[in-house]
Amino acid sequence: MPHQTPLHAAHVEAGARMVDFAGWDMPVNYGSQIEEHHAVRTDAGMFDVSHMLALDLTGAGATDYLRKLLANDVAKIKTPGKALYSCMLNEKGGVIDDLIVYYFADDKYRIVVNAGTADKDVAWMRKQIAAQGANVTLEPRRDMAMIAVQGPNARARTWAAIPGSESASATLKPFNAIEIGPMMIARTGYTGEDGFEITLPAQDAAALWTDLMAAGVRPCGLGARDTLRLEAGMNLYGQDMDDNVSPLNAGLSWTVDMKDETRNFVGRDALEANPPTARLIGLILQDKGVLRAHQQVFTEHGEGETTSGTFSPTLQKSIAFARVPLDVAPGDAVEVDIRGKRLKAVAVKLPFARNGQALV
């Protein structure tokens, strides 16, 4: 029996098509994935992301613990509410998960991890607490729900739905968060559009969902979320990276911070011993067809593989991420094996689209 979020009844009542996603019964669309995609690019859409897990980390040793746990360095965030994107690695340098960590004080952080990896993540984090003897407390917050409101009008429509929230969040900078009582409003997202990710007590989620709909925010399912994130050039755990893929080969070198040579985070030795052998790049199909994950890519520098692929509603073309040899560059012509035929594609710099605009 799949898990259900606090908004499950609202999805069913709205006629959503429900699917199993990472053990959760989640809406894939509410009738039209394409219309939901365009709603986010042009106005405002919202996603139930309560299947992801928020974790509260507190204690005097919190900063030191995270500096050992994560490939990115939390020591560089000093402003309360500031968020940091990072990978959490195993000893071999593979990605256990990618996550966002919010800093509120040296002894207070919130971490948001993926749904499908949540149990594995918590077990790993607790193992590392024990290994370090860290003076911290890790609290999974399954009592909280999360709603992502995304699009050029997302903030204005959120302010209409939550009285008093505009004065508290109007000056909030991108990738920052504020706490309003038990609610956390973060200016983060996964679609390439402006907006908020709102974490709130589970019992309040359905009422906020209804108020956001009344303010003109369109419910969107996981289908639109995937096409939007792919256009925005954002990795998906389990497709574009996993326990056996280094962040250096997954287009995430920018999230690995080795400036402090004394910071011996988990996986550092493996990354230093194994320089990148591939790069993640965008592909646009020139011939007719649809790019999908795990299709073979042929380049003049060797072979690669697509990791995610779809038809882009914004570009009206088929697009993909591909892990290819390091020497492949934007503008290079490549070929992709689709059902036994080699079709023409061109390599491009990511992202494909952001803030409502096609970039390639």
Second form
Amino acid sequence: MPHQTPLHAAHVEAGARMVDFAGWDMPVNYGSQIEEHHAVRTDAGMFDVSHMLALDLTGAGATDYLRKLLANDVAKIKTPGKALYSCMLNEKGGVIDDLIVYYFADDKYRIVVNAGTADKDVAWMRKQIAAQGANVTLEPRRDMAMIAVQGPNARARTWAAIPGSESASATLKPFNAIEIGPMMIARTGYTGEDGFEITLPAQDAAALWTDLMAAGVRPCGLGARDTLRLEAGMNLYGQDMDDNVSPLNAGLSWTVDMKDETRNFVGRDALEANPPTARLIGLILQDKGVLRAHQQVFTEHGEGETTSGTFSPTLQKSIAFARVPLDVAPGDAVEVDIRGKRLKAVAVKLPFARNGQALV
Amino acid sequence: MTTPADLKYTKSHEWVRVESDGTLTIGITDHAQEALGDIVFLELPEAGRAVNAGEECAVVESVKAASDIYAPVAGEIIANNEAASDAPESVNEDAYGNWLFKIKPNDIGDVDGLLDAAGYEAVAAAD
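Switching conditions: you have the form predicted alone, so give me the form predicted together with the partner chain.
Now the complete complex, all chains and molecules, led by this one.
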């Protein structure tokens, strides 16, 4: 039996089409994936992301522990509530998971990891606690639910749904969070739009979902989440990177912080010994068809492969991420093998869209 | 989900209408379009192509995934629906009104081996 989130009954009641995703019975759409996609680009939509796992890390050794655990450097987030995106690497420099870590104090952090990797992540984090002899406590918070409200009107509609939340979060900057009692409101997301990710006690989730719907927020499934994140140029774990892919080859060099030479994070030696051999770039299909993951890409500089692909509702064209030789540049004409036919595509800089606008 | 009683069906979710001239008109079922989600691209077979029963001969791509469409019986492709490939979303709107291609069967008797509406509904319910 797949796991169910605290919002499972609400999804079924709303007529969601449910699918198994990473061991969770999740909504893929509530009728039309494309309408849900446009709702997020033009107004406000919400996603049940309770299948992801929040972990609380506390203890005097928390900062030192995370500086060794993560490829990005938590030392640069010093404002309470500030968030940092990072990869967690294995010794070979492959990506165990990508995650968001929120700083609240030097001895108090919250980490949010992917659903499919959660068990693997917790085992790895505990192993690193033991290896470091770190003075920390790691507490998985399956008692919490998470709802992401995204879109240009997401914040205003959330304020309408949660009394008192506007005064507390109106001045919250992007990529920052605030705690209101047991609830955490973060101005983060995975769609390329403004909005909030709200973490709250599981027993309160269904009521908030109902109140957000009443405030005009449209329920959106995993289908729209995938097209939105692709347009926004955001990597998906297991597809655009995994345990065998270096962040340097996955378009994530910007998240690897090598500035402090004394910070010997897990995987650093491997990254230094293995400079990037590929880059992640966007593709827009010129011919008719739809790009998908794992199609062969032919460029002037050699072959590559798509890692994610879909039809973009915002661009009305098919788009993809492709891992290609380093010399491939935006503007280059390439070809993609789709079921034995070579179709024309053009390489572009990521992202494809942000804040409701097509960028390419 | 609707399943018109005057059509024949395959286990792989195609519907088949036997025309008065003995040719077959083929599309995907309402159940199939609903499962696929928003359809954005159709790759249809060229007229003149000979196909075997069960042979892949078209592709329906939704935002979510690509799905192969199979020839229900052996024969020759005699037409494809350009209007549908120009407006793939029309298949979501009316799966039975927007056919994909037509086949002239080698043996019209092969149609007897296809499912009737009740038989197909049982297949779809088990999906």
